[in-house]
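Given next, in structure tokens, is a single chain: the form predicted alone.
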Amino acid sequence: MINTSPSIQSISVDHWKPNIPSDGGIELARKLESGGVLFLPRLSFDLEPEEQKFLDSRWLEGKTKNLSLEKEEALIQGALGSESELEGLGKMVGRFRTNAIHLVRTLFPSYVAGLRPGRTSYRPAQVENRKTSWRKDDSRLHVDAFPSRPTQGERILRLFANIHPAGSPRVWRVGEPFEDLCHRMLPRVSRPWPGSAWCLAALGITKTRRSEYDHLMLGLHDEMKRDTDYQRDCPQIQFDFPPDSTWLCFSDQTSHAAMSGQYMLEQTFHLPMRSLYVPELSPLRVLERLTGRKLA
């Protein structure tokens, strides 16, 4: 292994059905459960011939930023085109979907009985291109929360792959490690309203009850986002992911911004808490740690 940074490390993987870790994994989930990203520039998802035509914007529907695939087999969402094109864009994500599941649950052995494949993304439009609110701009760093999708203390892991065609790569920020952050942001984040939870729920703004966990995560996710002087100023390194390369982390713990690029495939992950390598290293556990209470 070549450490690239304190925050990313390389490995060798060239093959989407690797040999199983003769550790079992432990080594390389400790780096990814404390926060780190997992970069393997040798792994690329190549596209069939025929699906080449697929790299353009054109497909996307809207404004919509992505196509996404919400399970396996399903009619992929957010695209236009004919039946027999949607057909072909759906193949295509859900290859690189299969592709990705079965590299977690190699390289991740303790992972496989929890893990819970969710939505598969395309994206292929220009990151430097999205107009938005201060709060959805995923170019300011910031560590997933979702206000809509309650985690009650489950990880979210995402596997990334760059496939432009035409070498650009997709340039990162990736912030300090998640106690830091939680230590300037904590404060301001104040504790939910009494019955908040149940009324969110109740009127169908989450899809399940809001835990005091996801509260203080959207807390932190909005003032980091909302800080100019900490998205400039924080410790922070710039990463460049080339294309015909996968990268990995936890990005509910790992402080991330997308600042260029185009043409990116990405697969979300939710794994209990059970199983992972190292628990204490968790948000949760840190959070819970921090404010002295049980979150979730």
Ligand code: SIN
Second form
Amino acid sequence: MINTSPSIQSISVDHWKPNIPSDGGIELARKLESGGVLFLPRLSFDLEPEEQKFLDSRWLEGKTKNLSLEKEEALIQGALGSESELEGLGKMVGRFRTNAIHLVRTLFPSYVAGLRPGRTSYRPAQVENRKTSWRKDDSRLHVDAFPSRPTQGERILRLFANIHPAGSPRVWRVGEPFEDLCHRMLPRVSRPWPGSAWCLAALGITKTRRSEYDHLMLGLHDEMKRDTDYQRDCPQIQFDFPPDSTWLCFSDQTSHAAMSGQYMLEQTFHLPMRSLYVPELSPLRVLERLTGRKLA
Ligand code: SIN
Ligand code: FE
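Since the structure above is the form predicted alone, I would like to see how the form predicted in complex with ligand SIN looks, so please show that one next.
The next block holds the full complex; its first chain is the one shown before.
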């Protein structure tokens, strides 16, 4: 076991098809649901020899930061290349997706019934070189919340693999526990104005209705990123995820920021509230307790 901070929990899984944990995955799920990052230092996603050429940011189309697969058998999006190159990229990202889904289903058997695999992304760009607005700047601590994709309280679980070929770590900061950041940031977030959810959906800005939960999560995301003093001074650790390692967390709960690195694969999962072991720790229940209102 590697000695790390309490928010980073190292586990010794070294295979994408591991054995089912003897307790049925309860302990791991509790760690995740408590806001921890599960770190698998010995689990690597290996490229085939003919895939080495994809370790290059030239495959990115325009200013996008990711290539992505929306679902099984989909075409890769955001990529540049010939038909056969795009097919090769799609195969690599698709294999990662299959492995990631298998791993999560095995380590968390109780999530299987509700778990919905979402987008798979490949991020070949250098993190340090990204220039964006403060709101899109993922080198600022934040919890994940997306303007066009309301979740109504459904969880966002993400699995990441650093595939850097030349030894560069993916450097993250991990911030304070969710409830602590709420105490600081929630008072700054205003309530949505009546009718706003309907308007956003009618204008096509949101894909589904933005609940008050989604409104508050976006508010937390923005208030955290906007506040440069908070970014500098809030309780946080820096952690280097080495090449050939894998990690996962509920990114709607765990405050995180990506500081440097290149070449990472990521799989998103959506998980309904009913699948959780400790729903009272979820962002939805914490926010409902703090506001005294039903939010989704
Ligand atoms: C993020 O999810 O905010 C960024 C993670 C990364 O690119 O390492
Ligand atoms: Fe994020």
